Amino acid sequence: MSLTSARRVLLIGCGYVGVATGRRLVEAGHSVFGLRRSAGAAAELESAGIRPLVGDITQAELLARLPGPFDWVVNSVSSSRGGAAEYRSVYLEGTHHVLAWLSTQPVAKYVYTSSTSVYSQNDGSEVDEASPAEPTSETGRLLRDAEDLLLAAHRERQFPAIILRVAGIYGPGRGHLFHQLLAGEARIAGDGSRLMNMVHRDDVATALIAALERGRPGEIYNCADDLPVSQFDFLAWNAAQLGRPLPPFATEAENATRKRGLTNKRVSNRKLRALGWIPAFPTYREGYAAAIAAAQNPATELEHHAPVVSLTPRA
């Protein structure tokens, strides 16, 4: 990574990624900041030379107190998997808040995650930046409102918003459908088919910091790796790996009680790709590498499967 010039960083929701991300801003020579809720993980982000602040954007006093000015902001705040009240609060309401504050304080960069959730497709294309992204959830059209209104404050006042729709985020100690077939929970819901888009931890922290560097304000870009996978793929090549029986199909009452709203497609990450964005990770092949080793060697379990505390957005 090469910078040109020593930044300062705030980093508001830092958790999952957050932390990945903060760590290789200070080792570029930054200096970060890190907004959580709560002061519990301090030590983890002063770890990472990340200098710990507690605050929450739902609460618009608190962010005048924040030390700015600051160069760059990342929004990566979390509902922790509330509904529509809470996504609402944080999201729409937190974004608001942020605007208003950032007004009298102007940042060079400002980069937002959302997620691949908004588009709705589900006849497996696939949708790059420049397809309808028309949520019908409660709480993806939400999702959709936050950034309305960034590209708005783009639009309107050169606020210098940059949106980063993020996939399914895994990485160590992350990994839901992994973690169900190596507890021998794990079920191939309908015929296996479904499309999964996916991207590691660490490939979303490159990703933030190229769109930092090189992103172009009022735009989009999607963060996914390159393959998109059907769950029958996922769950075949890793029980493969691990030596273990594939998992029996889910049964019609499994079926029935699937999570509604399910999409099918095909994220596409060209877009984020020619900024020079390189993922470490291109498939969940490479990704899932280290977990299947753990797996395989419980002695090193604990160093690949941490516990995690994440305020970053499902995707």
Ligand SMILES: NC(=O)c1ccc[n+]([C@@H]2O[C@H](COP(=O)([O-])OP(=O)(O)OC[C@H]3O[C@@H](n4cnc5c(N)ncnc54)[C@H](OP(=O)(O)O)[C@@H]3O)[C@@H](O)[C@H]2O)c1
Second form
Amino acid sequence: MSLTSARRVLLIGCGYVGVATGRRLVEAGHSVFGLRRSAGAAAELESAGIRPLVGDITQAELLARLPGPFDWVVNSVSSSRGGAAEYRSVYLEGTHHVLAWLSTQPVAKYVYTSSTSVYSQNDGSEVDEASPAEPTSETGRLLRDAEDLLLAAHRERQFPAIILRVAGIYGPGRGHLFHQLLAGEARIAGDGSRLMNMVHRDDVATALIAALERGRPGEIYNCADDLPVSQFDFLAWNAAQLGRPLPPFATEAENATRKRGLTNKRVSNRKLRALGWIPAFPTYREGYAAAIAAAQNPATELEHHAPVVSLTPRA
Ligand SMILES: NC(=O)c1ccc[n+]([C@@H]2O[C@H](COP(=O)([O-])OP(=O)(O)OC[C@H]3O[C@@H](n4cnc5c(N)ncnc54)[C@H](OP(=O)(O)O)[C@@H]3O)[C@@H](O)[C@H]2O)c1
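Show the form predicted in complex with the named molecule, please, the one above being the form predicted on its own.
Okay, now the whole complex, with that chain kicking things off.
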């Protein structure tokens, strides 16, 4: 890469996906900053070549202290507590704050990681970016509201927003059902036919970079792998790989307490693939084969401490 194409990049919410994305951007020669609330992850960010920033985007005044201007901004904050109030504060108010801040500091691209949970289809049908996205849960509606804010900013003032609707993320250390299986706690819900849509963390990272490099502002892209899989098939394949018995079916009482509003759909990734994105883990089989191998050869983390830039004013 020539120096003239090196970008200043800000990753707001530099966690599981953010660090993997930042590492690749640094390797490509970009100058990358990663914002989190806590200082504890500074070493992890710095070891990936990312300059750690500490602050909270729900505090509007924080943004003015960020070391801008930036060429590319990614917002992949995640609501750790998960309730509607937290979603409203992090996704919706956070997006309001970011839009106000960037109205004075133009960027070339802005990518927001939304979720495929905004599609509430539960009939097993295929959904693409033109399909209705009408979430039934309040948290899902808040994600859509944040998308709508960004798309309106694009329509009204050409704000270069791109929405990436991400499926269930798995990868090293992540994958709830797989870990339940390892712990002997997995249950097949219902008849096991509900479809799950997944994507490996590293493929989310390359999708974010494809969106930054080639995504069209004002567009939505689904980010899921090539193969929606039923819960039964997923558990059966992984159990076979691990040499374990198929887990039992859930009891009626367990099924009755299952999370409501679970969807059943096939998320299409055609539009993202047309952008040139090629997933390294096209199905859960490649993704979990790698995870099983990694679990058998755990890498040793190096301790490396980085200077932390705190954006929180001193008392
Ligand atoms: N997990 C999934 O299956 C899934 C599915 C669809 C979409 N997504 C979306 O994908 C994105 C990436 O997810 P992830 O797994 O990488 O999340 P993650 O590991 O939880 O990382 C999110 C990061 O956001 C930071 N953060 C949270 N609130 C913040 C705030 N108010 N100000 C500044 N930073 C804040 C956290 O910092 P601290 O650690 O310091 O708190 C954390 O490092 C998220 O937008 C998520 O909603 C996830």
